[in-house]
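Encoded as structure tokens, the following chain is the form predicted alone, with no partner shown.
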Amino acid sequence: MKFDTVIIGGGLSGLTCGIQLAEQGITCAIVSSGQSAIHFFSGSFDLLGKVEGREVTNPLESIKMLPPSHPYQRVGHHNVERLAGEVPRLLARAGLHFSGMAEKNHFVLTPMGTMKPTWLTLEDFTCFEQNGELPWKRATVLNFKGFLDFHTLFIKDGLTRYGVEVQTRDIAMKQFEAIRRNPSEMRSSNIAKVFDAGDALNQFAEKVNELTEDADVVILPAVFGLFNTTVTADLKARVKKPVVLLPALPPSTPGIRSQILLRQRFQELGGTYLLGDIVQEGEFKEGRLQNITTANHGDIKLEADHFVLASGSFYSKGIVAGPDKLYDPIFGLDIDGESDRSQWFDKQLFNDQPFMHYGVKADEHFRALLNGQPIENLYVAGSVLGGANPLKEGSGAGICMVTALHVAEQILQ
């Protein structure tokens, strides 16, 4: 099979790159091994939340303080500003609408009842301009009886610190009795499917109204709108008090919905999405990647003019840590990281861990390096790149999408 571009990895970075290329008429295939980190989506995308432990107000200005090896610095400040502006427009074309701007972080409530800075927040969720200032005095946190992935007492504890008086209540409905008998079935995606069917939302809204007469706001787990994108708006219209949704533990309902809509957008543009397939190896000739072999396609090789490695970091096995080495499991590309295992980690668990900065080496054009030489048509995007600690910085989604768009531009030149 022959394509203009083959992208290895079907997560946020791979889909962003694929959509951008497909919108320009490039024939693309995405090879995805399975579920991506989008299934852990909290409802917000971070561009940059902290630098050297200090909270960031203006991510674009604070990017200038990052080291030269950081992916944002390598993309370039002007390009980051331009591409960060393109991201919400690309998402909106896929049916995903966000609030926020790259020049100023806003704040959202976390599942712990605390506030965190972020860049873009899905329209389901509530944004705040200031940290620590909530517009309510009394809140009621509601959960579904038997739903273990939403921790109301943590939320209550967090909100109480902001001076909010909090009540916690459970709601039981016959529509959930069957899945409630088994805790492994009482998950956010299964609850969302019941509401998607349309026969439970009105009854649920009536129960919420009965339980929240004395509250200024109703706080619920984000378990609405898996396939039906109007459910959240319908719920907010039927509940008499303002509704604030908070993320539950994965699988994330808004995350699965986002993955579905991004994938649909890619396929509607003519893209080929190969789900559940694993790239096993590639064939190189004269400094170019000629084709790749996958587990499902066997002898049928995938050929392309360009390839993009967007396979993720350790979590997605984009890079692997063996007993005595770090390696890229597909091509054996050069790794930007220490070879001495004793240097991989800090014994203080909450310190900035060195291994979080490791990734595949790339040149100034984001082309992968093999034995010190760039592969002319193999680009690297997303969290498989080294040079950043997204967990400490609050930069994971931003790096994924900005570098994906930057790589797409390299291919389109």
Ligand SMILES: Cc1cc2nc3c(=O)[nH]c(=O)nc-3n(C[C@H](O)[C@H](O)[C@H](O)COP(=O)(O)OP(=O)(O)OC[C@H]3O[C@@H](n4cnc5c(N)ncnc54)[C@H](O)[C@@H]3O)c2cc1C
Given for the second form:
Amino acid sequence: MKFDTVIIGGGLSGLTCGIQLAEQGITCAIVSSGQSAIHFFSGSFDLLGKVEGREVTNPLESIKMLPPSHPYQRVGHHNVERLAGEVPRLLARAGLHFSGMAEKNHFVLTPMGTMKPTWLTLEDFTCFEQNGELPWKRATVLNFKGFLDFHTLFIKDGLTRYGVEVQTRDIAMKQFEAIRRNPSEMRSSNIAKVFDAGDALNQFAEKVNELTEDADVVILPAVFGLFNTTVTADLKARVKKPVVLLPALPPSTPGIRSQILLRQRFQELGGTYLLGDIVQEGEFKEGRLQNITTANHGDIKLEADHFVLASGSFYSKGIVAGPDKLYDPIFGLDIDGESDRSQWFDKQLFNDQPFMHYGVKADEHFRALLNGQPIENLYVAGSVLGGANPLKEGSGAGICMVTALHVAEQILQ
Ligand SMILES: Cc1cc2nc3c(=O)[nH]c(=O)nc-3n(C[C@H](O)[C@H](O)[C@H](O)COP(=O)(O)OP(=O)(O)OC[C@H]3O[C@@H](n4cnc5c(N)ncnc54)[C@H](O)[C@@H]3O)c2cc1C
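Next up, the form predicted in complex with the ligand, please; the one we just looked at was the form predicted alone.
The next block holds the full complex; its first chain is the one shown before.
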């Protein structure tokens, strides 16, 4: 099978790169072995939340303070500004509408009832201009009876610190009785499916209205709209008080919906998405990757002019930590990280952990390195790249989407 470009990994970076290329008429295939980090999506994409422990107001300005090895510095300040500006438009073309801008972080409420700075927030969720200022005196936090993935008491604690008086309540409905019998079935995606089917939303909204007469705001877990993209707006229209959704524990309903919409966009543009297939190895000739072998296609190799490695970080096995080495399990590419295991961790859990910075090494054009030499047609994008601690910095999605667009531009040149 022959394509212009084959992308390894169908998470946020692989899909962003694939959509950008397919929009320009490039024939693309994405091979993805399984779930991606977007299934755990909080509802907000971070560009840069913190530098050296200090909260960032303007991510585009603060990027200049990052070390030269950081992916943003390597993409270049002006390119980051331009590409970050393109991201909301690309997402909107896929049917995903976000608020926010790269020049100024806004704030969102976390599942702990605290606030954090972020870049783009999905329309389901509520954005705040300032940290620490909430526009309500009384909030009611509602949960579904038996739903263990939403911690109302943490939220109550957090909001109380901002001076909000909080009540917590549970709602029971017969539509959820079947899934409630087994706690492992009472998950956000199953609750969302009941609302997607349509019959429960009206009754739920009526119950919410009864329980929240005294409140200025109703806080609910974000379990609305898995396949049906209008459920969240319908709910907000039926509930009399303002509704604020907070992320529940994974799987994330808005995350799965985002993945579905991005994948649909890629496929509508003519892209081929091979889900549940694992890229096992590649064949190299004269500094170029000729083809890749996948578990499902066996002898039928996937050939392309360009390849993109977007296989994620440790979580997705884009890189793997063995007992005594770090490695990329597909091609054995050069790794940007310590080979000495004792250097991987800092014993202080909350310190900047060295292993979080590790990833596949790439040259200035984001081409992967093998034995110190760039592979001419193999690019690296997203969280498989080294050079940043996305968790500590609050830069995860930003690095993924900006590097994915940058790599797409390298291929299009
Ligand atoms: C649990 C979690 C939650 C996060 N939440 C947020 C958030 O809310 N906001 C934010 O800004 N950032 C968040 N991040 C940061 C995150 O890294 C990025 O947001 C981003 O989603 C990562 O995208 P990616 O495409 O680089 O990698 P991934 O999403 O990890 O995708 C990599 C894909 O490659 C596939 N793959 C791997 N190896 C192979 C192979 N050999 N063959 C075929 N396919 C393969 C995997 O199955 C996977 O689908 C989160 C990270 C994690 C781990």
